[in-house]
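The form predicted alone is given below as one chain in structure tokens.
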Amino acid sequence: MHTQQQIERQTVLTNLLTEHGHRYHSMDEPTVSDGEYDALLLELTDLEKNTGIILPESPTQRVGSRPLEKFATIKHGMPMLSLSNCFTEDDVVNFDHQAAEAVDLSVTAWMENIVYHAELKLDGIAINLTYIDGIFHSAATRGDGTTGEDVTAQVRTIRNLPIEFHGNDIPKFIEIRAEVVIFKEQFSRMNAMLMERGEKTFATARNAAAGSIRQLDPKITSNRPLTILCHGIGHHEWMKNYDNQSDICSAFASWGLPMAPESKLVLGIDGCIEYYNRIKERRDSLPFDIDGVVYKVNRIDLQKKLGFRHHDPRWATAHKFPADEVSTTVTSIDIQVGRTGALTPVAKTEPVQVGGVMVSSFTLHNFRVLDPYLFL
């Protein structure tokens, strides 16, 4: 059961939602910190759940975002899907026992045998790299998830990137995922130059990665600080015979692909949740940002029984840090009207750093408890 509340609630947030998506992932200037997004779209999701009703246009249903006009254009042989997101132990819990029983397993069965190839979530731009008989042929933004900015000459630049392979068992075809960053020295280095030649300068690593790379000029790009890590594979044509996630990466880095660090095989749920409480610990030590770590079901045959769903596979999952919290004063409320007529109070603070982020202002997410005379 729905109410006509509830769904211009849900126009009011995809709205919010496409245009935040639209500053992060086309324009690397994000107005709101992840928190805050990742609130929003916990907000539309459930709402989603209650009211049973997906707009067509909900960021719900979307990876990314349309690649940009000022960019030839390069088809993924396998989508690029996101990952979904868990905030909280129970979260976690739950993807566990929901892959447990898409496989038709017992939860205790499940439980004592269940491997996990657990990783660093990194906050960067990420890159789909393609070889052809171990040579670097192209390179593609996520985009939409089907198809991506052609970034190949951008790409070709970054300093620890394979040209050719080396080693044995070389595919014919293959698509490595990848992330692109900025390690925090160079990027504080990097910054203080901008501010002494008067330029602008980036609000975090994550924007000053996507925005070296989606550079029209490969020469501007190639003068920027950027690593590329490896972490997952796409479409390929690759004869060996491998059993597990674990193994893919092993064979990545034979190949010489530079490689995500601190990934480790953990055994169940308790062994996720010890990892993830380790690199939180060690989160602010790590040379190059991230934002949570990754489960990855390790055995192959499992992570094709369980598939995907429309946007996100089955056997993997991110597990996100709390969001930043900071103190600011409100300043003012103002309502907005969105194009249904449809209500939204924001509040205006004195400017305050969120997540690397300048925001100033905030959607009043539990708004019907506000006081009534604050809009007379």
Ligand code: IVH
Contents of the next structure:
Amino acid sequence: MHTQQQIERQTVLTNLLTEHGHRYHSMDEPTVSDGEYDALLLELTDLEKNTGIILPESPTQRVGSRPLEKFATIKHGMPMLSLSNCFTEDDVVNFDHQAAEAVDLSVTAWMENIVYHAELKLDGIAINLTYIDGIFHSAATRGDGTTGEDVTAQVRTIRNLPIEFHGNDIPKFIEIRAEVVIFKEQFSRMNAMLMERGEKTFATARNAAAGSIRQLDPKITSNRPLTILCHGIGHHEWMKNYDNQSDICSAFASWGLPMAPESKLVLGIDGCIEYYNRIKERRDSLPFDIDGVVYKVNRIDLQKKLGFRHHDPRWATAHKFPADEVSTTVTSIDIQVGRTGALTPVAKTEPVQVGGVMVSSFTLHNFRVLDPYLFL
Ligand code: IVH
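I've shown you the form predicted alone. Could you give me the structure of the form predicted in complex with this ligand?
Okay, now the whole complex, with that chain kicking things off.
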């Protein structure tokens, strides 16, 4: 492709991805699958590398989207960053080698010595929790990475959130990075109830979690089956100096914070790949959605040495699963009438296995998927 054409394509992709990003982050109504979004993003990243031009509005330069205006805002003590993505084993090997170079270890020494903290990549909504003297103080969404929406009142309603820490070494101030999710079973029940009441249903558990947190009325949030799972640390004033990511997670758990399950210390790339394959096989039997796994260099001194590149840490990466997509045949479409008179089109299909569940009826969201601009 000629450079001019490449730049034009960059503009088209930038607009398209910005629109999809807005639908995903701010409206909780995505019109493309995560897989399609990632493919478009990859195409744009490659073009940017080829042309050496990055448009100022390019989604490769942004994290999330602007906070909604209706909520007050909170500035994070430390920016909430994203993770680089690996889609293949080669990507993981490259990530590891780049990290090895950055800390100036030979590849062999690195591969022999490095311990990664392998974790589930929870497919929920990112939340920053702030505790002062061990008491829950505030909660914010990621927003643009620097400033998020103040959802303290909404998050306070989540049953498994500790309002007060217990135990020892409680920090004066700490930001806890967490993910709000809805368990699969509770999601199905919640959607069935919403449909019965003639209210808007959600396409995925992630959208439902995001939609439930972004309710101006916390009473509505409190009726939604939300669960919070913690995985990381932000800004803190903590006397204790921990050497490893795993020690931080143990301290969090000892205070009563609900930690994401299945985390494991693994040795080198082989350990990472083994963890990925094991979790991928069990993905469907997990009670909540995940879209991959995350590898974090366990040693905090190495994390500090590695630092960040643009918006991503060099000491962590996400290893994504292929998108969970299936095809089936629509046999009929019914229009369900809710109690309030709201109409919901529901497709009956040949039964198909998706996410470990056999499904034969789908609420039809996202009619705009047929908009011609999506086929540019
Ligand atoms: S670590 C600088 N660990 O994925 C470290 N993130 O694509 C950044 N996420 O915004 C995050 N599970 O909301 C981390 N075990 C995990 C995670 C996780 C889910 C989300 C998180 C983050 C996004 C990055």
